[in-house]
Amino acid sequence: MTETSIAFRRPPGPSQPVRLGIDAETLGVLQRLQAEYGDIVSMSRQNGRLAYFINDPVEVRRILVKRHGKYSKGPGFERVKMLLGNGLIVSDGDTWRRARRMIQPAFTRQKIHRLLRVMAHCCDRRAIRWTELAARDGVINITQETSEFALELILISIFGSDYASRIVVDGDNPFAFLSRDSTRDLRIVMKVQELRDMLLEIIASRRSRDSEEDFDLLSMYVQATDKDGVGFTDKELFDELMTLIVAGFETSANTLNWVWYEVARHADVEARLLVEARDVLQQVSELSHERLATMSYTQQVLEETLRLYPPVWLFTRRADAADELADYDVPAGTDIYLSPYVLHRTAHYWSDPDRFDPDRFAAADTPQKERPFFPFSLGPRRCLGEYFSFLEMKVHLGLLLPRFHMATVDDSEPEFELGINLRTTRDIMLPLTRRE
């Protein structure tokens, strides 16, 4: 849609066209516009389209929850679609609704609890490697380590026994490029397509054997059917599996990267986490979802990390029908920009917003559903893997923090790489010691 001369109640904003993408320049633009014009800003993009930046939590919730049916995916998803096909993150309308209903049963809490042992085993393997690093170098590339941990975990959770027998048979992980290369360009898209034959063979094998032999996410995806009893096609399964692999590991990997960095900087936070981990998870045999649910301070630390470093720093939508937000009109076709990063660091919603303070997520007067906080989005499109991610991160911290201590070298802060995900420009290196 291009702007017309039809009068409507338009929010304040700049008179000159604005360039918007998914990059550091865009973050700077949104921060300046919010500071100058407030929490609802209108602008013209360079291509002539009308765009709104919404930083009001009430209106963000209205778009994502109450009136989500009036909005579809916005600009910027073309790059994601090249990588993930038409999987759950990218699809819209009936295609998305069908896939969501089919996939949702795989992510019930009862199903995810059955993967706790996988999470623990991945932590144990990481502990062996970290022990060697502490003895040899005394330094850990925590960015790489959390990426490898999260990637291994999601792959085993998806493929079960096929991970060892059909994916890493020669000792090399063909998905390793996802954790080693943060770019999401055409070169990475080509590497993803090179995995197609292998994944289709695994899918065919699963379809031909008794699915009750397995308990993993792939078996549940293969068994899933829609209301007419129709399952996913091979192409649909491939797209959904790649979506699950990429989204499933990146969110946890990036968050754990930032968690270890912040814990290394805050001895008081580390001390409280240690007390809780030792009290709740004294032995791996005691690992259970009931015990993990009592790790309230660990949950606070994770949420505070997600506040400061939301994995997806920018969401976009497009108005499919005319709407109203606050005192303004939203013409059909308007591009909508929502940034958890900006909202989570806005001073009139969060006191001292740039300070790392897990206590701000202690039991609060504001109901959880009303917090100006949406690292996993909101409403029907809220991330299905949110519970899985929190559970794996609690297990990771609960089992590894009592064994290892990390410190920072200096007070310098990592720079951001602002692509589809919020990453560090350079890997974070931390001194590592093993606890007695």
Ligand code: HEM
Second form
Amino acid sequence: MTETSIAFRRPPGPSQPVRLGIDAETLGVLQRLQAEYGDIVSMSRQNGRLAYFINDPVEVRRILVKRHGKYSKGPGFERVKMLLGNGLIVSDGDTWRRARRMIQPAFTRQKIHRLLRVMAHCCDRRAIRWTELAARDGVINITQETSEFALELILISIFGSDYASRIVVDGDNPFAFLSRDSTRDLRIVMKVQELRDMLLEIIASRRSRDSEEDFDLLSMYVQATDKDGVGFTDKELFDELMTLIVAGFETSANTLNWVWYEVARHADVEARLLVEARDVLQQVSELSHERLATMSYTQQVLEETLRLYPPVWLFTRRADAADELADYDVPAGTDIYLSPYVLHRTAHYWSDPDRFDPDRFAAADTPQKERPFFPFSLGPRRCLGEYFSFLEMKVHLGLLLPRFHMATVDDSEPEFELGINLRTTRDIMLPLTRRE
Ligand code: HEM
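Switching from the form predicted alone: structure of the form predicted in complex with this ligand?
Shown next: the complete complex, the earlier chain at its head.
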């Protein structure tokens, strides 16, 4: 790639090479670059590649929506490839397009509504545990609890009755290490591979039995076919299942972790949430998506939490073909860095950006499109589980908040662990009481 051509319109940026990873140091670097150089910053990465950091919402949208065909997933996804093989999140081009078309029907609203019972069941199991915790310890490790909740939920949503009969043996969940260990290194990859045989057996038994009786995500994945009538191979299914498990639980778990933390600190928010939640709990026997759709304040609280703590805080693309962004050239091969975390906290778009204020998302407030808000990404590669996760989180709050109150111990703010997901370095512990 030649960067020396006179005609090349390169955005401003530092002259020294910059190290970019997916870690806390990188966040500091990106924040400094934004403050010094503005909306579009260019730099050479340490490996010699040209990289742009984009903070102009119009250009972010252009990359993710209008010109998405010119960009593939980029360097930020290399690390998860070891874990997720060629599943939907990391694949590109025709492989991605085929898989997305095959999987998308499993995520229609109608299909997700069928999982409402599973969501309520997982909340009831937590309620039993939390009642014991409140009586015994009076304190809860909410990070661990939300993680176990979301993991159990995604596993039952995928495997249905096979979860209890084939996966959990003697009360032991073989996937539990995913919720206890946030690293996604080679050790975890090895552990995932150990689950391979079990998953392939489950896939084989699903292929051979009449799946009419199941309506879990696995049955839909097994039945999915492409335009030539060809289904997923076992290898493809394994990658897609691991993708679904990892993508489907960590993100919602982290969001719920932060929601409980913020609710514990804001009595006014808790009081307003309780009004909606009590209404849901009272009608639990008729838990319906229509009822959940009326939880507009809960929706605001979830959105504000996703603004401040977007689980996928940084992601990347790579230009497959030359492009133009604003007044600049983008040579083919350029790495693109996009950070919901940075844009969600940019004062130009959000007043007092570090303050937790769900009223920012009230319908009457500034029209959505003027503000950069993209915790689920945008465009054709937008998160497939967005609706699932909002329902899951609303059911969780609707059924658990009226029964339990959490308080804070002090005003110290948890430190961030900035890996593939934005987490807390240490688990959040909150005093827990059962409401009368
Ligand atoms: C708060 C919860 C969640 C957040 C913030 C979140 C965020 C994201 C983001 C940012 C991406 C796209 C990254 C990119 O454009 O490069 C993504 C993709 C994806 N997510 Fe989620 N996610 C959440 C929950 C879920 C759940 C519950 C599921 C499954 C049940 C799920 C399944 C997926 C899948 C399959 C993709 C890949 C889509 C594709 O590339 O076609 N996510 N998610």
